[in-house]
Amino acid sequence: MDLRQVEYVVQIVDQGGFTKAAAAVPVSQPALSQAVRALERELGIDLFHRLGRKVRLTPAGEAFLAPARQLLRDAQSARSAVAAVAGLTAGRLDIVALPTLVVEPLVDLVGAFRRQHPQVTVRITEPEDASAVLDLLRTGVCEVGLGEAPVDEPALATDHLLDQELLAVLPPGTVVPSGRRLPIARLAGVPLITTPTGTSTRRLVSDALAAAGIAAEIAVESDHREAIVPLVLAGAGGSLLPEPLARRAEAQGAVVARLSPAIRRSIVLVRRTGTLSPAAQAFRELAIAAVGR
């Protein structure tokens, strides 16, 4: 059985005649003849009586007739709900983002991006660790990430979006020279808050740390995150945020320096090579444009 088959079957109800329902669909209308035959043929009894100038559904026909429109509907419904995904009038698009990322930039992006497309359902992944992010990626788990550069892998392509330096949070009271950068190696003495290894913000502070020379004094390792600048406000230690968290903490009473050297890192928007989902497509274009302002 075939779908032009069955359309051909209730056209010829619906118009009345297989030259009519030839002409409507188009195709020539012996096309039309010997694809009703063969379906005949194949279902093993004849759908119409030929009556020579007039058809008339047969006992089998009527029977095929419901169940075909249905078929024919569903297929349409087939179409649709992809059309309605590809046009982004539905469907979900998958983000993962180091925790970092999710509350500046992910989260003005995904509300961009909600307005534009008020259909498409967003979900955010969070990744185990740095690398969980590409592996998410790579299996197609997630179609868009949002990591740091560099991204190492050919099955994997990058969007540059931003800069982010690492600054220094410090509790309320700390004294640092003001209007100057802080000598990384200040920080020597400084009690750390930081998130467990493997996580990417804790190796970019150990690499920066031991460029410097010095050794990191763990005070407080901890997988929430959540809790790092309360720990800050409650004088539990320093830490190094990325510079939008960095500066909600200031707000919050810590004190907040930037460093010599800066560490900083590039954002980039990571995605599989090859084409998108539109969903996706349009989510990358909004994160490039958005960076561009």
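Okay, that was the form predicted in complex with the DNA. Show me the form predicted on its own next.
Just the single chain follows, nothing else.
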């Protein structure tokens, strides 16, 4: 088994077929097909069901995929380690984060990282579900990620970065107690603008309201987080947002209030245990230094 064969299998899965995989490598499709067949003969089992122009992993292929990704990741780490001697002059960093954590704090962290290492390419993946973040790290698709809670499993490790508070963001002109926290009970009957059911922020808000005995009144549900503040400013309803986003909304005219009891979440950097690539290690050190105090 050689790394080219392993890469071909992963590319076929990621690209959705032999033709697109061959173009992505790039290599001729016959050469790619022959290499995969040779690997299957070596392993003594088919990795793909070949259904005309479509392909699907066999059970053996599914078992092969995660170790294959990690093998490629380890090879990339070895190559990147050589580049690290010259000061991270090449390579790629794959980061996964919940969408609500991309704007804050990931954007600033990636900006700082790119300023320090401008020749390292960064790819950000944004699944909606926290479990998907962990899956992408376990399987080696991404190397570091941002999540909302420490992870207790041998394959993954976490570094606490910061605690983030959610604030009430209300339409212009809303009257709230001056200088005091707004009781969560006051949100009863307030039409809320939020992300769909299943997203991390929606779950956090729903749990907090339920603990206060309040049934959430959802006025607008949007997949587009960037639309939430404009909707609040337009008077469509209120929202609960992380403090950095809430303060930006306040600067645009929204009324912002801290809540009692406070709604907080812990933001952590999640990584695979073991040796990180130089790029991932540099990002981890930067994140801890920047916000992990």
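Rigid core (definition): largest C-alpha set, two forms, superposition within 1.5 Å. Residue numbers count along the first chain shown, from 1. Bear in mind the structure is a predicted one, so any value in this text is a computation, not a measurement.
Spell out whether the Cα of residue 285 moves at least 2 Å between these two forms when the two forms are superposed on their rigid core. Moves: no, less than 2 Å.
Rigid core fitted, is the C-alpha displacement of residue 60 between these two forms 2 Å or more? After core superposition, the C-alpha of residue 60 moves 2 Å or more between these two forms.
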